[in-house]
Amino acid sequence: MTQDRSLGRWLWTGVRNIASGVSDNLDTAFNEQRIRLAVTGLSRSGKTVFITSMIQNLIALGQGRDTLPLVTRRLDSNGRSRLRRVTIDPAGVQTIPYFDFQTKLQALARADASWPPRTEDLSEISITLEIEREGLGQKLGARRVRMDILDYPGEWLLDLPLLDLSHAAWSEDTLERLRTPDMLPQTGKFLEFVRGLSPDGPVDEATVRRGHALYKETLSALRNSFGLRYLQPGRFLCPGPFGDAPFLWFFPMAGTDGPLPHGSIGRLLLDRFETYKREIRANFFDTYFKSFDRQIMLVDVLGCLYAGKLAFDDTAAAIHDLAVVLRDGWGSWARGRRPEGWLSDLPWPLSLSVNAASYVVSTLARNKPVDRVAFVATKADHVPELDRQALKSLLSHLAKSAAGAIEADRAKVSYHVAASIRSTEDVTLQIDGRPMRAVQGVLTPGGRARPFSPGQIPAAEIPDYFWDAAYFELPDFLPPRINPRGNEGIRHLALDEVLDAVIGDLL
């Protein structure tokens, strides 16, 4: 009898669990919409701050504060918000670190408020918006919009275009760029070193390590001297969990496109380059960047504009190449690219079969196109209101080729100027008796507010004479201290416009 009861309880528990699982799955299918939001951008474009401000302002919005006016308007139903609550989902069993939202928020709430530190590794967070349905759908109860958001070092994104390049092709492009006359004071030492090497020469690990160190120093110098960001491989500047593993010890070298003997320096560099691509593909790109639904691309337009023509052109090239790869995916299967002539060398029946298989695989494996993309010029609080339209026009000019690549897949593209956390106020200065609009913010802890004028911002094509002016770095204004509880939201500039453009249709 006891055994019969135990068996009955076991069967009942099993049936109940199955029913519960079916119920949960049905609830998720009918009431939950899950999207992956990619907040992308080059290093120092403000991804971490953007994510922190976005989450806190959404939470405050869910508590009845009008922190995001355009989103509030989207959720309005006869003067009442349909947004019931916004919650941060608890950490589950994900294998990457959790985005430490609270620590970043508290850094902004201290008396000596400071910007969050630069991102050094991957982290992820999910938030859920619970929203009442409209009309007859109210009888079905609330629905949920869940957003998965990934934070990562901007340097890593720059390796996306590498994944379809051979070591020889990457070396040719890189060395040609390093020979740019204006860069020679920073690149000359490495170029002289690599000029003295033969790819067929025997491996000497000390020489390889010396070349790797010189190349890393060159990348750092280009970033610091010219404000360049399109520097590859990105993990040479921000290695993350790989640290200083041996497969990272490589550098560009001419002549690695032909047969190379085992034990040669060229073969070692090529093998390490291919290992690097496999590792970053498996541990970053294929795992985390293949299924985004919406994308926000942050661009430090002002920073690259005032760093000079090299930095501006560098940023334009970077966002174009990234937009193309993020749209198309990567790898020769994803884009239908093959080594030149390889298919024509096969027998006709086999080439036909391979071609058909290639089409099927590329069709099945192709990434789902991103639905909406918002290009955002960050640090808009460094520009007075009257000049922000010019900044927006300059952004659209800078991103024109990138946007064209995205729109080819019929994604909706929008342009915005925004500041995730507003650190300045608009002011009027008197210069030689004439009024001039500027912004004013605090530069050092405990210091006084100081004015800053960015000068005239070109609205589109930049005339050559613009680059004749002296280059300068933008001031680093301190963030305003926020309420320690954070329930009042974070003061921003046009963050609501960005969110409305990217997720407004889901609300």
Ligand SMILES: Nc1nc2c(ncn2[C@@H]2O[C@H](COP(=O)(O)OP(=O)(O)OP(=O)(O)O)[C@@H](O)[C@H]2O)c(=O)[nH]1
Given for the second form:
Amino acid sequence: MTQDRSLGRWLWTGVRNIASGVSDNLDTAFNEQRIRLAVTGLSRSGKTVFITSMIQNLIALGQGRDTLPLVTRRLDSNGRSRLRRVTIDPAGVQTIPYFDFQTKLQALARADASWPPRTEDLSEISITLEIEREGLGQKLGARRVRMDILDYPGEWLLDLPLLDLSHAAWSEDTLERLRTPDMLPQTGKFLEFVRGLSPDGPVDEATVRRGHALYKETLSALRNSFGLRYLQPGRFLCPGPFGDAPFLWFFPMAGTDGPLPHGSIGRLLLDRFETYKREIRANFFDTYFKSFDRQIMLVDVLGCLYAGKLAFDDTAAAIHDLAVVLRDGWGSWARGRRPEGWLSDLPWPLSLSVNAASYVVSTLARNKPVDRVAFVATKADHVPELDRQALKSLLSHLAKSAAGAIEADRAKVSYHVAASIRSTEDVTLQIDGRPMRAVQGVLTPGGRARPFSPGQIPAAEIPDYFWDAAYFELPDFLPPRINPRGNEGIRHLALDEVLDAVIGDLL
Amino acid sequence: MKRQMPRFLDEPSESEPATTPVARQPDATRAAPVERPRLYEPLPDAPDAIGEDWRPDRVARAPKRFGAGWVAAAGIALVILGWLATTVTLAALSSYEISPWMGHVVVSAYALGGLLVLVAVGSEWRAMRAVRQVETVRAALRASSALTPSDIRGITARWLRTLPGRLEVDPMVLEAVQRAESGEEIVAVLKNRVAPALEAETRRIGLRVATEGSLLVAISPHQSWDGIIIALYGLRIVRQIAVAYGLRPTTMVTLVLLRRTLRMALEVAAVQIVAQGAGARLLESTPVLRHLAGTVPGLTTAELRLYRLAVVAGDACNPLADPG
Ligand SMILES: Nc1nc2c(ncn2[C@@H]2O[C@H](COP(=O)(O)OP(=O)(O)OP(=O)(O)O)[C@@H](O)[C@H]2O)c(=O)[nH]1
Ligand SMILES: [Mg+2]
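Pass me the form predicted together with the ligand as well; I've looked at the form predicted alone already.
To see the whole picture, the full complex is given below, headed by that same chain.
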């Protein structure tokens, strides 16, 4: 008897849950717009800082502080903001680590503030903007714009151009780059080593591992002494969850395109290279990195300009090659994938039609190219106001080939000069009795602000004599004072301009 | 900032004297040295922190309005209630017109109906109160130093008396609680003499239902059913646990417990993500489960999930558990 009653109630609760599930889904369909925002950039270009500052400023905006004036203007309706609230979605049951926004913010806002450490692994965060509709739609209540944002080590991005290459083609490119005369002091040892190897030779595990170790050392040396970024494969510099798995133990070597006997070194390298491509595809690009709707491409223009011609050309090449991959739309490599799991287990005529349908759907909807791309020269707080134009035109010069490819896909491309966390203020110096524009910021904890002049910034093609000067590292100013409770946002430069260009149409 | 005006260098300007440029042949191959980036010594009035000027204005926000949905719902509720009230009143009046006796019968029938509804509401309310009591006890034990011992004694004794059947506490324990001199002592008595039984009960129910559920999963005709089976069993777990802890699982109570359980599960999950970092699978990485997986070989994923749910649901009903 009680059993019966509780069964009835149990059923009733079940029905109610199903009903609320249905209404949730309807609500999502009508009121929610979900976009995936790609914050792209080579290593140290400022991705993590950008994401942190963007979220914090949006949250403050949601609490009624005008931290992002251009976005506020978008949201304005008769002098009032339509933005109701901005929230970070709670962690659900995702299998990707959560982007730990709070910890990063606390570290930046402490008295002994520090920049976030190098990103070592993938992480994701979603934020929701609750926005009132305009006009008659107002009666329908608020709608939501939900943004999924991914943070990852910049090194991994450069595996993207690698996906389309064979081991032979990749080796040819890489070895040629390593033979650049200026790099020889760092790369000579490795080049020597591969010259002494024959791809047909029998596998000797110790030799292969030594080659791998040498190649890895070479990559680190290039990164540290020239500030180079275009270093492949990305997992050699930042292994992430793979650790030191054996399939990573390969290196570039000429002559792997011919017929290779089983058990030869060339064969082994080739197999490992193919496995590497497959693994990063399955565990990174295909899973988390496709079907982005909007893209923000961060470029540390100043950093590579000061690091010398090698670094500058290297960054330009990296951006160009990324653009070539992007040409057919972001995620083009994901097209033509077979549907997985139970779909492919269906009987033949059914599976054929399901395949066809899913192909159409994925071509139409999922893997569509990005709508908007914003190129951003980051850390622009190192440059006084009047020189920022030059920086902007240098950026567009640098990104020209990349942008061309993307624009062909009918995406909107825009250029910006921004600082996610503006750590300096503009000042005028008197140098030899002449006024000079500069910025000043604090370099050491407890110290006083020091002026910095970025020197001349070429606005387009860079003449050779520009590179005569020595390598110069961008001064690392400490972050400004940040209110840790965060209702005032974070001091930034033109972050609102970037957001307006990228998501303005959704607001 | 003052603007540098264009001028010929051999003519004086208001701020600068004339200079004589050193004559040099224009040379196409050797351009002038480029101005380089450099750091200077601090200015006399240099601040020691940047960012004092960052004071974003306030933005006016639109006052919150009720959406059309709420207005419509309120309207419909009003219409139905009004209609019900008039119908009942008119029906009563017209039955009195037939005969007073008839009128009495009809009115008492309505009164009885109303009473039953009230009883149902009352029992729902009492069930909810029991759930809230759990939270009161939890809060009292957590802040045991802030409350007087007699308050804590009262709160816990009231809760202990609600524990049913299997969990009914020994009168000795009640006495020990009454005799306790301080909050800490009460907490110690509860932790040592009540908590183990509660946890054992949770585990018992959890293992039983988990096994049942995973058996169903094992024989389920298609993978896509597994989720539904687990969800339904999850519901069942929460209700059984509630019963075991002396809470009556009415609809409201179930919903509240379910929400609390989910929230706890998420909190625990969040803490563990932070603690364990990279790619750890949530359900499989929690300590209880790893332990369990070690001691009970062959436990399936479905079982682990259901069992885990039981543990969290138990924590939600058990004020002695400290979630997280
Ligand atoms: N002054 C200033 N420095 C910045 C700004 N953004 C980034 N930086 C500096 O650039 C460094 C790198 O920024 P990150 O955001 O960690 O770079 P990332 O792209 O996430 O780098 P990886 O995680 O290694 O790929 C920071 O440690 C800061 O020193 C900015 O807006 N202003
Ligand atoms: Mg990072």
